[in-house]
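As structure tokens, one chain now follows by itself in the form predicted on its own.
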Amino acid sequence: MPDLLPRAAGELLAAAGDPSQLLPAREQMAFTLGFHIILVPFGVAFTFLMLIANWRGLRHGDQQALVLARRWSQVSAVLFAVGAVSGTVLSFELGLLWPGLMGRFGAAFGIPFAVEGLFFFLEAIFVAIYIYGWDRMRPWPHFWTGVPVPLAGIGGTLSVVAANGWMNQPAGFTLRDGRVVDVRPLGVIFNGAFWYEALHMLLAAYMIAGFTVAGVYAVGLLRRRNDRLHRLGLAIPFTVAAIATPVQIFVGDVAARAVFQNEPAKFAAIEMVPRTSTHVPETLLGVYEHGRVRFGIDLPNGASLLSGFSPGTRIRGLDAIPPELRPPDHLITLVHWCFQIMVGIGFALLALSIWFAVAAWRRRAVPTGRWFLRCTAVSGVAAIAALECGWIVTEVGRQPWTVVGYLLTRDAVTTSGDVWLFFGATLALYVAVGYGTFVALRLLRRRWRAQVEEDGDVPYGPSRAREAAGT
């Protein structure tokens, strides 16, 4: 008997094939989600280098890190408008296009959800009460109604990042005859996959928001706009960076090996194992068709210890599916594929930080050289890439289950016609939200840089915020 097979699948294998709604419902799923887990790193990561750097001017008089720490706060606003909207038409999404998972786990599947929504108030609150507070308030009451803003940025990540564990591990609730009976909810928020794939999250968030903050400043230095505003502005975010990146790596490893230990399917998957046994090689790049792994480069036995620390290792491989159930062949070098970009990124950006942090200590300033600048300026897109590969690896690597064991997609996915249609307008709505995104960061640029023509050798200031700091 397959030791894959999930409880329900005798059942599941006599349904029906795909229905037509299935591929435009994962499509749209797809992209609207990969458009909205770009703002989340800079709700939860972003407003935290504001602090640092409001903290920093509070603390040293440092007029350069206030100006800053008031520009990311209006980035910041911007950011977090264009993700309430993006979010909420995710929410919609989840009851129109799977009404399947809604309708029959919904009381378990929508907690995480419930918690979700009060931190999202609690950051909305606060975010504008900072914001508005620069020229009202006196300093310090001002920086700490901007410490719940990444408090609650963090509780609302762990929320949906608790839903998303919950659909890989369901856990807290019991089903009998069908539906949902006796949730626990803390044992659906605290599921099996919620701490590795939660801290992966959050590290991510911060070497996101780090990197690609500081690869905006490299590109100013790279124009030769070679002032302690721009240093400044490299310094603070891309020292958070750093030192999450190392972390991140260490938390990755764990992730890996839990995957290993408790979604096998999805791990046969990443690793693209095609049949059980032990001794089973690492496979870089390479094909997967028919069964068979093609163009691949094979390191003997790095797969076996890389997850068990022994050449004896034994891991399951995509013969222990049934075939009804395995997910298509270019799903599963999609998988293998995402992932191994994802590895390959972060280590990229760990020797980057390691490089920042050498330089850093013989020179005891932030190193300006052309080739660190260039490989900073493109650190933030590269790690953006290694999140949506990461997403893809969770989401892709759990089909053709919405619900692991219990919902298969086929069985959430909507009944309704015209899915195409909806997928266009939802299209046509996120194209302009982000171009109006784009609109709003230029016209503070061009603002910003007014201010500093108009101020001459005090740039950018926000002349009450100096007041108030006392110099």
Second form
Amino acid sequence: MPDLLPRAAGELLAAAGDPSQLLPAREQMAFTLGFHIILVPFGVAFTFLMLIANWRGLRHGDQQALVLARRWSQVSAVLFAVGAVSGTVLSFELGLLWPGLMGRFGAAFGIPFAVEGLFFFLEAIFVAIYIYGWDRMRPWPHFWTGVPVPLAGIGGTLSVVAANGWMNQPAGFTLRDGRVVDVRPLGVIFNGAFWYEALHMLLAAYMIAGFTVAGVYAVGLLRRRNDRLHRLGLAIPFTVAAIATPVQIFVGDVAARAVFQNEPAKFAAIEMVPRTSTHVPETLLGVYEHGRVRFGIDLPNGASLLSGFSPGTRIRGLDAIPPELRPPDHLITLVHWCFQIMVGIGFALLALSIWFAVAAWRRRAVPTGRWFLRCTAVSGVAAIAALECGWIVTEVGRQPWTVVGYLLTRDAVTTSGDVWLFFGATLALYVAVGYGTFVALRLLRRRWRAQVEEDGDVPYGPSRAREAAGT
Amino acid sequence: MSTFAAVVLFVGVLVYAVLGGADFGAGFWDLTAGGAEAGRRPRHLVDESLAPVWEANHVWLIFVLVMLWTAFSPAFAAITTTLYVPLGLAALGIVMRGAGFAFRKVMVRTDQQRVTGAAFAASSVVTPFFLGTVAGGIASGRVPTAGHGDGVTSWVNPTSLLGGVLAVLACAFTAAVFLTAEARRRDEPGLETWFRRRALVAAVVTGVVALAGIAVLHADSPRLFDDLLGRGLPLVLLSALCGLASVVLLRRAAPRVLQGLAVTAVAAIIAGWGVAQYPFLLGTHLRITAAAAPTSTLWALTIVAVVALLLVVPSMGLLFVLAQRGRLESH
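Having looked at the form predicted on its own, could you now put up the form predicted in complex with its partner chain?
Below is the entire complex, every chain and molecule, led by the chain shown above.
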């Protein structure tokens, strides 16, 4: 696979500005990470919903809840497999695309990943035992084999996000002559960004799993499948999501203020603040061009009030960044928009959660109004969009740094190989995998629907269909 | 301390080669099982025996990658900037394999099963081949310390190709032996014979290629050849003996004995590579000590490894015991 340009030309380009591999490498990473991250909530939080249903089924002898638990475990099996392999690609890519990062900082950056590996082992083992243990183990021991799964998911999420937090606020190491010489592992893991980034991601996972699964059953209810299975399938995940949402908004607010304190450059991009000053307005929408904000709607003193509770709060603007380290205009606009979309969706989901809570409390039943169901049906997609936007804020908001203050992205990127070709192959393969996932899930749904009509499908008993088939 | 980290890393390679290798090999037999009707029963056995364990077995690869980049980050960067072609292809193969396998389990129509199954089976053969060429590239010293070695000759060379072919064959051999045992456990004598016969063929072919490989190594990587037949000789002989014994016993012996022999044969030859290469991480130019992370990082990894030993090994044992007792069959 020859380079598109001879090496000498590549070096000239590198001296003049960004190396030619930078764009495809970033696109490739963004795409694969963006794909993988949609699957994460289903390993971390969906398995928790599954256990709630299982617990409810066993505790109250609720057959419908058991049916849900079993179906959700089958969906988990498919999504976990795709998540596991797409996650593996990311660990390959860290080396294939960013050798400058791994070669120089692996000794520090790698530690949280080692912890994550431990949790991933446990997750993979107990997911298998739980999923394939239906009908083969006694009900309560079977339930307990599932408990380590969401716990390992939480541990894994915390560790991976610790690594990301470290890139934003590097800590716990000493650099001498460009080499990491002294590493303080706890300092690396519990870096300044760790707690709020990790909690934010974890809550996002519970919101996405909750709203998405509730949305699936909302669609069923909209199609007049108004039975107890659908109402329960909506109630369990929605309750979890509705609890997570207000907490998420609080954590997000804390996180934004921490970014204001610790990552001023990212905050300046988020709020699109051209010049350092006090009484900074909150700009809604708008475009950043040549150091000026255009087409924005200003709320006077808004940004200052939100970041420091006083209109006199001074916010460092983009002019505080040396010109050669300033992100390009379009990235500033992108970060700003993504942040506002994320916050907007967050508040919309909060409103939906309040709607659910009030209706459920007043009628002592799951709300089944058509407008409520329509909103619920799209809430999962909205939550996923918010998650993607949040990650764009974190990752793009850090540019041009890979490790803030230590390593520029252009110095982290690989110089070997034709990344565009690799990216093209990945894109094609992931489209196929995405389509396969869709087909597989639709097949499961079809099978269940047929089964419900045939035999009622009792989870811990032999199914009639299977008995008839003699297997 | 750095030697200890290297040993832990290498243990990961060993376990992945045996467990992950058996999973890859199962894909090899799936691929070669014939048409939809003829291959139905062996494919079903592959499906049933792989489903609960393949993800746990796959995590060993991630363990190896993480250990490598944390404990020996310069070596990791050197490997990825040189062997990016086979590594990239292996990564894509891993996605295709896992997704193909998971999808096939859900599919009911034969044509859908054929597409997803082909994706699973073909990538099960391609992926270990590329991983084998990576091992060959590292062992024959084609990854320079500073990285950015030749993108083509680092893996298209006699030693790498030998590594790739041997990896595929060894996977096929262990898988056939494991599946023989699985068929016996399920009391399916027909399938047991089917896999026994294939294990025998795989063992013989692997042996012949390994013998021919001696000449290849002698010509292409004299240093590796010397060390392998010097310090590594006892392990190479052990591997050869186990392979030979399994060929002799394959017609009759209990599957458990065969499993022991196959695992030892594969583990011994890989351990032989490790011993031959010690104290170097890359070829005979980058020492383990020179590539190692600061001591505190190595300590952190040791603690993680000990916790893993305490938590993961018993859990994995539980998984295998349940799977062996048929407590985890799919529906």
